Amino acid sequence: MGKLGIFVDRQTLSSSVQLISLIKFRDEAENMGHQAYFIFPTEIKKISGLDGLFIRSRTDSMNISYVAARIAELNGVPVIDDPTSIRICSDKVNMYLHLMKKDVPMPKTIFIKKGEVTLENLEEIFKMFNPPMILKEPSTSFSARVERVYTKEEFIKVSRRFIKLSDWVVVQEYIDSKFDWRIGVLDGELLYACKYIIPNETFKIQASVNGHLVYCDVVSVPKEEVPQDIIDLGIRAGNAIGNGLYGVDIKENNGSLYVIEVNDNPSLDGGEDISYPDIYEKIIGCIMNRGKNTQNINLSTK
């Protein structure tokens, strides 16, 4: 038994559903015999005294959540998500390069940088990709700064807007589908599976349409109803990043599978756990057992 911290940031709590999920996680940790604490950014110094840390705040390398993960790592406190996973997944270029290195099937993808958005280069790009194509700003999350373009004029307009925020733009083949598989992976094993049903008004799981936010429906799918090749690909994609907690988005199209991206710190409050009531228990067990293993290694080397 030990002390488990749940790192949260009030500024990124956007709904009562998220708060309920956090309370469920804390309650489950206490039911397992651990002391569980919410750790806020002003209490970040407390991390060094914990036996495990679970980050439930928006993660990228420019956020306080990354600082929390690094403090945990430097003090030997097991943490999900770990700093390496945050660095990789918060930069789409880095994330896709990791998938490419492991030959994970994904849409045709290239990266263009500042100065390369020219009419001459667009001629080659439009020969390589059949419109429409997807443009992504590398630090995007929750489908923000992800656009579908059909023409060279749209391409130039969107890419120049993205380049104001990043040195690179991700250009991807558009894969049509009515839903995305979301495969939750923890420590190289299946944690949960669900479908994100894409709203009719958009091609993304979340978008602003006529000034209103529209969200995907979440359909939890029991393990026995998930095709094995979907599970295997989700685990393979997660392993290409590390051994943490990941949400892998997969599309099916004409009999082929494509990993759209790998998300660290995936959502667990949208109904993903309906068919997997042991999600929280497994995450807590993974974090706290890593702490025990570290202690055993330290003792054996003395």
Contents of the next structure:
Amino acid sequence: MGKLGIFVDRQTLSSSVQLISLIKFRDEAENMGHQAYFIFPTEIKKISGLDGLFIRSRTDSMNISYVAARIAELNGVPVIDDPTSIRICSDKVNMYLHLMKKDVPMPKTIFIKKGEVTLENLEEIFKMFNPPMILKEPSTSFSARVERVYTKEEFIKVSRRFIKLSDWVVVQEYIDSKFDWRIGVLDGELLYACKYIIPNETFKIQASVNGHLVYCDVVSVPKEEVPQDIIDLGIRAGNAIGNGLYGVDIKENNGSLYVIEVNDNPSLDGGEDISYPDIYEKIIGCIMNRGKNTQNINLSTK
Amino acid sequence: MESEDDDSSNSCDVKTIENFVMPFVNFLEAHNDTRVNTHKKGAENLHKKISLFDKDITEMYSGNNLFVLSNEYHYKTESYYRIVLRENQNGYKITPSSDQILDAYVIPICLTKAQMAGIPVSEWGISDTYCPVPSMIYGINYYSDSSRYEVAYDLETAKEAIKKVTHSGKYPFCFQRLPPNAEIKTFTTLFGKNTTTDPEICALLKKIYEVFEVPVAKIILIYDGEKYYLSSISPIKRSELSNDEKEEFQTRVETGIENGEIRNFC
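Return one more block: the form predicted in complex with the partner chain, after the form predicted alone shown previously.
Complete assembly follows, chain above in first position.
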């Protein structure tokens, strides 16, 4: 039994749905015999005294959640999300390079660099891709800064906006689908599966349409109803990143499967867990067992 | 997607580099790991001009190490992505690595890692509202830059400084307490070396390089009249270099080229 920290910030707590999910997580940890504490950014120095840390705030390599994860790692405290997973997944360029390296099937993807958005280059790019295509600013999350473009004019406009935020921008083949599979992977194993039903008004799981936010519907799918090739691809994509907790988005089109993204810090509060009531228990067990394993290694090497 | 066959044809070092001046970064480049025995030839053929700074990125090979030299490794810049790309290729230990850059440039991580390695740092903490005065204050957010800090001398200046670095209270910040009569000093380093002859500073800069392995960096130190404390590691602007420093850096790069270690993309 040990001390488990749950790293949160103001944004995490501002949503009642997330708050309920966090309390459920804390209660589950206590039911398992652990002491659970919420850790806020100003309490980051307390991390070294914990036996495990679960990050539940928006992750980015430049923000406080990465600081928390890295400080945990430097102090030998097991952490999900680990800093390597945050660094890779919160940067789509890095994430896609990891998938390419492991030959994980994904939409045709290139990276365009600052200074390369010229009409001459666009000729070549539009020959490579059949419009529409997708442009992504690398640190996008929740579908923000992901745009579909049909024309060179749109491409220039969107890419120049994204290039103000990043020297490289992702250009990707558009894969049409009514829903995304979301495969939750923990430590190389299936944790949950659900479908994100894409709203009719958009091509993204979340978007602002005429000033109103529209969200996808979440349909939890029991393991026995998930095609094995979807599960296998989700696990393969997760393993291309590491051994943490991931939400892998997969599209199916004309009989082919494409990994759209591997997300660290996946959402667990939208109904993803309905068919998988043991999600929290498994996550807590994974974090706290890693701590035990580390202690055993330390003892055996002394 | 393009086929693997296209990739296998791209086995020559020179071709690999030519791919970089293509209009976009071909993802198949990520698979290329066949440069080990050919980079010296590539260096000879491809060197155009010697320049370490601003838009140029220099790659220097030394044994099994590949040093990516730039004055600016900030997250999502061209240099950062060059490193990320190289990390996804096989064969070399990349210095600096993407995690080393973030360790160096994200202030609380930098201070934690320095403390653990025995590098002196001033008393520090993370807050979103208050800091002791006087303190140096750095932002911790998507937009923060480790070369930019504010000094809170008293409660009034603290209020303004905190508002500035936190984007009006939206993000937390990191403070470092300034000892009485402290001075803030800045040093530029190449492989942990600077033109200064002060042995204490030289030893500290060397130690900082050994721990963080950022080959080109601006180091900000706090000096209390007796001892130096690390405050931050950040990118360097060309305009911040003295002529002596430019000359020494240039000499080091030229020596690398003569030894066949350096490739330069201009």
